[in-house]
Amino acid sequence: MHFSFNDPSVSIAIVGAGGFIGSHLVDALIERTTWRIFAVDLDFDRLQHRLHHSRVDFLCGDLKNEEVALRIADCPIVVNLAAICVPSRYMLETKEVIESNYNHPVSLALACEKSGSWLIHFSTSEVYGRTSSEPCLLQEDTSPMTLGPIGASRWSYACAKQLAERYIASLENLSWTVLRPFNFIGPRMDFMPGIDGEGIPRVLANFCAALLRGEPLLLVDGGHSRRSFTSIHDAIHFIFAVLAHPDKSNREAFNIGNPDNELSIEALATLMRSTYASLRGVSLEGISSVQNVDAKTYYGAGYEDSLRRIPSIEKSQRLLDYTPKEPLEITLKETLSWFIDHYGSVL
C-alpha cells in the first residue's frame, strides 16, 4: 500500500468525523492533502465551517446500519473513531457501550476485509485495564491487559474495545492498524453539561466546565490516579505518520500518548486553576476551589479506576520516527482559551 498526500484520486472515510478527534482530522486532511473525504457521523456541529467544502462529502448515518458500513468500506482508507467513550455512561448504558465499541466496529471490519480497504481503528488506552499506582510503561505488544470483575460495569468499555482489537487482528485478509489514545485534550473536546450535552464529560472538560461556572473542581477519590495527557495536535501528527507509512503500520497496534505529560488528577486541577486565573487576569483566590468526592457518589455503583497509565512510545519512534512535542501547559492554555471563547457568552 502507498498513498501520496498529493494524489486527488485517493478517498478516505472518517467515521465519527463530527467528534473531537474527527473534526481536527478533517481539518488537517483538507489542509495537508488533496484527498477526498467521506465524513460520517450523527451530527456535524464541530464541522460547520467545512459543510460546503468541495472535497468533503457528508453522510448523517449510523455505523450499526449495514448499508452505511458497506458504503464506508468503498473508500480505500477507513478511519473509525466512532464510540461511546464517556465514563459516566459505562455503568448506565452497558449494553449500548458494548454494542458501540464491539458489534459495530466488527461489522465495519468485515466490510473492509471484503472491499480490501485499510482500516485504521481507534481503540483506547483503557484496553490495558486495571493498572496499579506503580510506574510502568505500557507496551503495545507485551503489557498484560487485566480487567475488573463483571459486576464492575465500568470495564464494559475497555472489554468491548479489547475484544474488538482481537477480532480485527484475527481477520487474515484485512489490512488494519489499531491506535490506542492516551487522554487526548484540546479545543472542541467533549461538551458542556446543560448546554450541548448531558451527563459527565471526561475529566479535563469537566474541570473546564466547573471553572467557567465557578463551581468546585471535584476530585474523585482525592484525585490520586494519574494520567498521561496528549495534545490533539500531536495526535493528528501521529495519524499522518501512520498514513505516510502504511507498510510499517499494517497489522500493528500503536499507543498515541506523551509520557512527559503525566501527572495526577489532583495536580491537573491545581494547574488548571492557575492557568484559568492567568487567562482571566484574576487572583487564584477568586477561582473555583477543589472538593473531594468518592467514586460511588460521583459515578454510581460499579465504578473502578486505573490508577496509572503511562504509554511507551518506543514502537512509534522506531517504526514511524514519531515523537510527541506539545507540552501540557501549552495545550491546557489553548484548551481553556477555547472553552472561554466558545461557552463564555452562554453562561
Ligand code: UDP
Given for the second form:
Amino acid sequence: MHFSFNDPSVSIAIVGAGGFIGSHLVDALIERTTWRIFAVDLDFDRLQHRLHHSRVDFLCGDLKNEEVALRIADCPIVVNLAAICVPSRYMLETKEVIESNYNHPVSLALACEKSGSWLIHFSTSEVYGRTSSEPCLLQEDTSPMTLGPIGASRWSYACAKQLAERYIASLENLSWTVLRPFNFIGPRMDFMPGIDGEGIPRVLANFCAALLRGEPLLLVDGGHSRRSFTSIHDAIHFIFAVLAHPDKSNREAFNIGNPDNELSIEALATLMRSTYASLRGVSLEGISSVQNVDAKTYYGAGYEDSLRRIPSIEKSQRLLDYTPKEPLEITLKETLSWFIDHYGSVL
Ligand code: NAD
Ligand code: UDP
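Moving on from the form predicted alone, please list the structure of the form predicted together with this ligand.
Below, the chain from earlier opens the complete complex, with every other chain and molecule after it.
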C-alpha cells in the first residue's frame, strides 16, 4: 500500500468533512496533494469556501445509511471523523452517542473490509477512560482503559469508541489505522451557543464564547482536571505522516497529542483571559471573570470526569518520526482571534 501525494488518480473519502477536523483536513488535502476528495457530512457550513472546488465532490448524507457507507468505501482511503463528540451530549443522548460512535463506524469498517479500502478511524483519547490525577503518560498499547458504571452515562462515548476500536482490530482482512486525538484546538472548533449551535461546547470554545459575551468562564468542580491541548495544525501534520506511511501505520493505534501543552482547566482560563485582554487592548478587570460550578449541576446526572490525560508520543516518534511543535500560547491567540473575527459582529 502506497499513495503518492502527486498522483491525481488517488481518491480519499472524508466522512465528517464539514466538522472542525474535517474542514481543516479538506483544506490541507487541497493544498498539499493532487488527490480527489469525496467529502461527506450532514452539512457543510464550515466548508463554504471550498464548495466549488474542482477536486472535491460533496455528498450531504448520513453515515447511518448503508448506501452512503458503501459509496464511501469505494475510495481506496477512507477517513472517518463522523461522530457525536461533545461531552454535554453524552448524558442527554446516550443511545444516539453509542450508535454514532459504535454502530455507524462498524458498518463502515465492514464496507471497507469488503472493498479493500484503508480505513483511518478517529477514536478518542477518552478511551483511556476515568484517569486519575497521577502524572502518567498514556500509551497506546499498554495503558489500561477503565470506565465508570453504566449509570455514569458520560462514559457512553468512551465505551462506544473503545468497542469500535476493538471491532475494527478484529477484522482480519481490513487495513486500518486508529487515531486518538487529545483535545484539539483551533479556528472553526465547535460552535457559539445560540448562534450556530445549542448546548455546551468543548472547554476552549466555551471559554471563547464566554469571553466574547462578557460572561464568567465556568470552572467545573474548580477547574482542577487537566488536559493536553493540541493545535489543529499539528494534528493535520500528523494525519499527513500517517498518509505518507501506510506501511508503518497499518493495523496500529496512535495518540495525537502534545504533552508539552498540559495544564489545568483553571490555568487555561487564566491564560485565555490574559490573551483575550491583550488582543482587545484592555485590562483584566475589564473582561470576564471566572466562576466555580458543580459538575452535576452544570452537566446533569451521569457526568464524571477524566482527571488528567497526557499522551505518550513515543510510538508516533518511533514509527512516524512525528513530534508536535505548536506551543499552546500561539494556538490560543490564533483561536481567540478567529472567534473574535467570526462571531464578533453577530453578538
Ligand atoms: P465535529 O463535531 O466538529 O465534526 C464531526 C462531524 O461529523 C460533524 O460535521 C457532523 O455533522 C458529522 N457527522 C456526525 N454524524 C454524522 C453522520 N451520521 N453522518 C455524516 N456525518 C456525520 O468533531 P471533530 O472535533 O471534528 O471530531 C472529529 C472526530 O474526532 C470525531 O470522531 C471525534 O470523536 C474525534 N475526536 C475529536 C477530538 C477533538 O479534540 N476535536 C477529540 C477526541 C476525538
Ligand atoms: N470544563 C470546564 N468548563 C467548561 C467546559 C468544560 O471546566 O465550560 C471542563 C470539563 O469538566 C473537563 C475539561 O474542562 O474537565 C475538558 O472538557 P471538554 O468538554 O473540553 O472535553 P473532554 O476533554 O472532557 O472530553
